[in-house]
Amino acid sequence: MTFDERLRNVSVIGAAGKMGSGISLLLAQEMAKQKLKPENKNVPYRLNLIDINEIALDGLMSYLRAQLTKAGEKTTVLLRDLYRDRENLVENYDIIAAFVDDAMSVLRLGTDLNMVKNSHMIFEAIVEDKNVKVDLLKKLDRLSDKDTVYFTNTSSIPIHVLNNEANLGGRIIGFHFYNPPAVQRLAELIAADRINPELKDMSLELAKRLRKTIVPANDIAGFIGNGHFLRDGLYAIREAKKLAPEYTLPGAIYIMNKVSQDLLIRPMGIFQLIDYVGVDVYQCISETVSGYIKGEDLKDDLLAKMVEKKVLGGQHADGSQKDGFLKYEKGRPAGVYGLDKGEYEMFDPEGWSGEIDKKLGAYPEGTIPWRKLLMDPKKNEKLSVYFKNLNASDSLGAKLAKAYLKNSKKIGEFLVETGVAKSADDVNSVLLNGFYHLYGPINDYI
């Protein structure tokens, strides 16, 4: 079966998720372009999006509309060429709403899992629990026929293990989306050792559909993205335990947040990103790859008693960000979280906030925010200005930054001497692809 023959029939499970809505809205964008071909003209094409939230998949389908409106506009003089035989859409708006309507006559909503009695690929992006996911693919391939191929998001599960306990005879390989995956260009490409060849040209293929970069890992626990990001946080949380004393822990939380975005250049600092992933998922992912990796020390009770209060942060159906660590006011951090108090101290810069800057000291000459260096034709001359400032720099806060940067170079060469990643360039495009950072961790910077 080619892979057009696949595409016709495709199940998201976990379609009204976070990813999984992501991931539907790419797959009914690709499969209204290939149903609007002249060859398929009478061909049925089915995009079953099943999930066990009625009310999310009911917000499902306004969030699909609105961003498939969006991609139209975005992409009128494609959509002139495959409309080019309908001559009653003489509007670009007439042919957009022409798209949308295309699009979203392939969608079959639902809860029932036997939607994907006929699908080819199924892709899967339930939580993060192993044991569920055995379960699901257990059920689905009971479900569907035995040439079946399965895509898991999982970021963090080894892609043999879901295989193994779900006997799926290599018909399965981990594509991980980053998030969100409607903007995000990477994707995480993990096989296992017993896979169907075929499936990785399916995957590269899938890739060269939706516009992914793809970058290999090799198949153990947290791959490169969380491998990384994973050490990376808890190296900041066991630093600011560190601080604690001197400066408070919520005043450390402020420190290690600052340090990381302000002085490291990234986009957010690391208790935001953590933030943003969600506590709870951010614990999920520790619990996970610590199962998996033996010697290495990769949980924090920190997180625990974060979870316990239930204090998770992630994202509001709005896609504005709930409080965690940091208290949000217009999207912009304004405070932390005080375990002992259960409650957000504020930020004071006329008081604890402000002293805590006054103590990191001045920052050095050449600090740009990431935001203006992002697009900036001379950012490579302009890091390396800042970096060589910074390393000459003796203040608190260059201090912890250099510290930070050589910890994160050290998470990335491990990956690499652990073989996880193929390579640092692997390690590199990760991190700038699906973190946006400005360099990446495996640098001379420091």
The other form holds:
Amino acid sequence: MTFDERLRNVSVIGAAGKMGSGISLLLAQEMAKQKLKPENKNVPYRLNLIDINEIALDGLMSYLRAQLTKAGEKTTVLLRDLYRDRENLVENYDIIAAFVDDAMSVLRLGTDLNMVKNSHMIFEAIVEDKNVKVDLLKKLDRLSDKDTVYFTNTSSIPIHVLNNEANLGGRIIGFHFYNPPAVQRLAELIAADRINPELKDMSLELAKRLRKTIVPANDIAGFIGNGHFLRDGLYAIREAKKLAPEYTLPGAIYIMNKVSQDLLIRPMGIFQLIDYVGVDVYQCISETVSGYIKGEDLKDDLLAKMVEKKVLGGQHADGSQKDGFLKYEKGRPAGVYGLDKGEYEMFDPEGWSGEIDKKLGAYPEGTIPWRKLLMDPKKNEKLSVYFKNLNASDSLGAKLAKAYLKNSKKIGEFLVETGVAKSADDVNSVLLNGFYHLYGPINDYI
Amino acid sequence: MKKLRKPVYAAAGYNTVSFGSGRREFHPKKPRPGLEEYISEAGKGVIAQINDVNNIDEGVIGNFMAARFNRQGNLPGFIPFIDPALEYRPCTRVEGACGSGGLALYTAIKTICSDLADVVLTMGVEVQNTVKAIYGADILAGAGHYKSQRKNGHAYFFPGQFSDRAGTCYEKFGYDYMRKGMAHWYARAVTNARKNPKAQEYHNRIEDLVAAGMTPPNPKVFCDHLNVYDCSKVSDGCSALIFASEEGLQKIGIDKKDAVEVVGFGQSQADVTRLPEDRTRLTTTRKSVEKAYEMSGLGPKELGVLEVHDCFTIGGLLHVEATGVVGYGEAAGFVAEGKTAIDGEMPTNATGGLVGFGHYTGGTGVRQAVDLLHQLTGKAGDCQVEIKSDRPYGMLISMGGNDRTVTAMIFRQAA
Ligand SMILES: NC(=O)c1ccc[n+]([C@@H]2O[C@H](COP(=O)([O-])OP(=O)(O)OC[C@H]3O[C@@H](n4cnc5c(N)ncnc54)[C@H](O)[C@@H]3O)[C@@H](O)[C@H]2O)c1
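Switch from the form predicted alone, shown above, to the form predicted in complex with the partner chain and output its structure.
Shown next: the complete complex, the earlier chain at its head.
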């Protein structure tokens, strides 16, 4: 069966979730594009979007309609060409509306797993729980054809474990999108040892169609992205605990978040990133990876305590940030959670946080916010200058930043040494493309 | 060619900010002023410069597509909205696509010459940020022929039309030569706009403007032969001024040195159902320019400042050629050498033009008249051109559609 034939009937399980909805959008766009080709005029296309959460499926429908409209608005030049023969479609408005209708007509939404019956490609993006995933995969394999292939979005469960326990005979691959899948360019591709070789080619073709940059990762729990993120975050948590006696824990979290954003010139501070992913999701990754990797302590009780208090981060339905380690006002960190009191301490530039800022010291010359540097064609030169000045500075902030950078590099090198990544370039590529860092962790800056 | 049967003057000009992306205070999701606010601001801006609003006899307003951008028709009704004293004055709305402003000027002059009015409040307005640019393109495409051109036209219809012109010019005069001229046009437009607090590109911070202008076109997402810097942006705004007879000027208490006199003009209309035969020339524009020269007895050598309709950089170049200031195919070189700069040989679009100042379509012709008024009376602030005694004239060209509806007009300081 060719890739294009497989693409005629596809299913996404967990379609209403954060990742599932984005994956659904990408597939809907690609399938609509195929459907609109003259040679596919009488070919039925079906994208089955399945989720146990009925209400969330309603939300998915509106989300997809809005996003497809936006996609149509961005690709109108192309669409006008595709609809050239439809005489009644004249204005951009008519053409975009027709495209949205055509794309929506590919979709079938529901809660019933039987919908996968004719699918030859199935994407799995349900909860990160091995037993639930295995159970689902087994059911799917009973319901669908024997040559159906599975793309799992798991963040941390080794693919061979899913393959063996669900008895899929090598028809599953890790296609690890980044959040949000429709925006992030990166996907990690995780092929287990006994994989069906065709599936790898299929994945590369899929990546091309969905315009994703692929970085191969070895089938070791956490893979590259979360392999780095998990350890990077744990480092920050442990450093914060060391600083806590002097600055209190909320103060120390404030410090590590600020240093990791401002002085590492990253898009967000490390605690903001954990909140963005979800404290519970992060903890779940930590638990799962710990289960597969021996001899390294990849858990921390602070995470369990946060989850216990239901301080979870993640996003509201409208995409805005929920409070986690930090409290957010207009999307920006404005306070930090105090576990003892069970409430947030608001940043106070005139008071405690201002005091901490003073102790961190002046920023080295050349410190530029990430956002400003992102599009700067002279980015690399400016980074070199900045890091030189950072190296020369011995303020508290600079010291913490340097130690942080060294650790991040160590993690990167560790991922290469242990075979998770094939090369330093692959590690750097994941951090650049999946986490939007301006420089890879394996560098000579420090 | 008929001469004007009596002198006609213009004075008391006012432009609002040209609002849209590029302005720091612009946010697509935040509420913005509408037609009401813009018309009111510009109208009051004029009234504040004359002695008594009751001396205004008539109103005329140019607008292109409020019916679709704002779902609003009957625009003459917004003139009495400016000031209750204007209730029951005769008012007219004129439309000729992006040349609507030029038609408003033309109509005002005719009204004065008819002896039916001595003082005409002359306005032009467009508020276009109400729809996304991709749908705005549908609306603006109305300046071409919907029935025969829209279906096969580009998603961005007008950029597509001028992209075709640019493509033909590339073939004829060479890509590098033309692209360089267009890039310098963009750079000049923004440089001038940065001196004009009301310009849409006033906050533009791009360091290397010429390099930006040199960006190769990307046909996959935009046009074959234009990049985004070649295009004027989507703008909201309104401009207004007074046209008056000799008696009118006295009546409103304006000194002649603060006014300009109309010395010649030409208006020409081409068939909207047809496309230009020669993409490398603006033949209708040329016709209007010739009429203006004929009426005034002047030629390009007497002009000291130009205001041309550069909805696209390529259009700007072709307009300069249509004025006869340079020969066919020479504008790109002329501009790249800096000769259209404020202190250059022929200062052109000193406040930024459509690319730099902005382009509230139906209002642009009036905005050009206001800016020439300011130049010729020495009130153009940081954008002021030195007006020399041997070349005391300024000319504007207001164009609708793809060289379809064109008004050219020449002024000089009245005293
Ligand atoms: N959130 C991220 O940043 C991220 C990034 C990469 C990968 N992932 C992985 O993607 C997967 C999904 O994560 P998410 O963040 O989208 O979670 P989510 O909770 O937002 O979405 C999961 C969805 O699956 C549905 N679901 C749960 N069990 C189901 C079942 N048995 N059958 C059908 N639907 C079921 C839920 O109703 C929910 O809509 C996880 O494996 C996660 O590790 C997440």
